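In structure tokens, the next block holds one chain alone, the form predicted on its own.
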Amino acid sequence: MADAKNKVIVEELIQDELKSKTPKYNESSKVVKMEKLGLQDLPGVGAATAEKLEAAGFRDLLSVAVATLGELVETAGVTEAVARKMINAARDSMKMGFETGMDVLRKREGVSKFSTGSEAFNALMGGGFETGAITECFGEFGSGKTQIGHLLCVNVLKDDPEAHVVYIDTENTFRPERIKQFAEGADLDVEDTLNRIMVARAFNSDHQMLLAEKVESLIAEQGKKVRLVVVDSLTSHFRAEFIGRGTLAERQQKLNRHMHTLSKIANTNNICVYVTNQVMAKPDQFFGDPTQAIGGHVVAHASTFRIYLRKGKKGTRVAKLIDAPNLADGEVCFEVQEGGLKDIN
């Protein structure tokens, strides 16, 4: 009897060890686990598809969540079932379904606010450009938009001495040397400054929707701490490139693929967007302000905040917020001095 007395004791003895020594594979640990899955532990990507996946720029399991059937058949080279099966997969691995807006909530606490500089302009922003989202201003020439996008650069710089900043200009607009009184005047050191704003001209539409791709290769390959997007202007290559009525649906088309793109890097990577927008007069409003931006409802759907910029008295500028999904309409007034925005009383 004591013998076998003994021998339960050790046999318990033994599961208790082995119990110690076995993960608990709860709710929260399966997702850690099925979160260090790789592209080749999806259901038909071997180690060739993952090759051609990750060339493609899809290099987590994330990017493949978040991507269309038609994108991983082209890229991949895959039936649309195998693509399907991919995509649902990556987000069953993901748990990428229905959460609380309690869990809403505490993601937005990881949303940082980037000053204007202007405290007016802050507060109409709600504190400032957000993070994981994209503004655009709109307004005729001379209305500040390319000021803003310079002193944001600054700005963000300032906030995060390891952060960079992507800059794709389209109309050579860029000046280094506005970045070096902006940077003076926020007692910034100038070279250093400089060096952690990547500057790409865009020569085409083509070419700056193949720049905005490349960010997140910037973040995933050189490991760059990138926090603020400025394309610097939106519209100007479609306006230019796709004429006529006849070209229309081809030209939003492609714009709104642009503005997926740019809202995919926003959202995934909590970096803010900052877009400026071109505008035109609409010939048959005869009462009110006739400037529309150009883009139409492709980029007011995509554009999460809207402002509307335009020239005041005396050398002031007037921003007016038009649409925001948590703010206020108003405006404010203010002044693109040297080293930066001013408030008017």
Given for the second form:
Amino acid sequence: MADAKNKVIVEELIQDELKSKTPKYNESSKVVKMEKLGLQDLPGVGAATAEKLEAAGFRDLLSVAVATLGELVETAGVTEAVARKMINAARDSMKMGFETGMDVLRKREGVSKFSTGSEAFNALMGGGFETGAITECFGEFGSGKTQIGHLLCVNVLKDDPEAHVVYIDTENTFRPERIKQFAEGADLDVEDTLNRIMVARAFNSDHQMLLAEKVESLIAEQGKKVRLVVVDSLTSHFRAEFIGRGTLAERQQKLNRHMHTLSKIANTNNICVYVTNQVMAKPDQFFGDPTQAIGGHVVAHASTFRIYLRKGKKGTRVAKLIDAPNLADGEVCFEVQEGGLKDIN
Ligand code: GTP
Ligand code: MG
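For comparison with the form predicted on its own, please write out the form predicted together with ligand GTP.
Starting with the chain above, the whole complex follows.
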């Protein structure tokens, strides 16, 4: 008698468990809602494989849905057939993701624009550096990429007294002294300003990728109101670690994953992501500007706004907007000064 009762209870528990794992269909659109599903719900993924996947940066179904077969085979140690099943299942579970143009317009109303301190530069950017987007500045050494990163930190913190910013520093060029100067220039309390900047030094590309992934938990677990994430520089570790043509594909694949993380941070949390990038000489260019940004199409396409910085005459700097979804291309000239940027007509 007791056994039969237990059996019923166990069966109910199993049913509940199954129900919680079964995709729920939205009656009107038949769009599958599976937000609750995790890596372990994918076919062929047990606890050990899930752990390996997580260690390699695959945290959710979306990351598996957009992964390549090779990546999964390598990181999770599964066969190609299983990897294919995992990807297909993850893709099937994704929400359709369509929204109306009005929804997008409403979302755009929530976009904030952060000042560079230069009126002309802000105007070039349609008001400033946008949240919900990745803005990339590329240019030669000393062109002002890091200075702009520091200035953005101060201006974001000035804009909102509760805001925090994250600075991922790969070249050891974050300078609190410089923040102090800019904060004083903006009439801000220096200590409070520095306290709201969370700096992390990235020692290699994997570390850099991990730090970027941690931003989401900083927001979720510590409840920090992060408004800006700076990655300075985006490409230096990748460039140093992957040398030679043979490693190019792997480098681009990793960079792609990193850009994907940054883009997700920007979009899902309405954060402004600012990345700096170096340039290299184009060996086959004889006319015009012989420099090009590192990272190729992967970085170019993932960045929403791209700015080319170069040194102008008499110590000035020139910023040229070369790619933006809704702004005209243009150029502005400014000078980096102790307290911030100064427009040059
Ligand atoms: P790399 O990281 O080497 O590729 O260069 P970058 O583009 O990040 O250059 P960065 O932003 O570090 O710019 C350095 C330049 O900013 C210097 O050459 C100076 O012209 C200027 N600068 C930096 N600090 C000060 C300062 O305290 N006062 C003034 N007037 N200019 C400064
Ligand atoms: Mg720099």
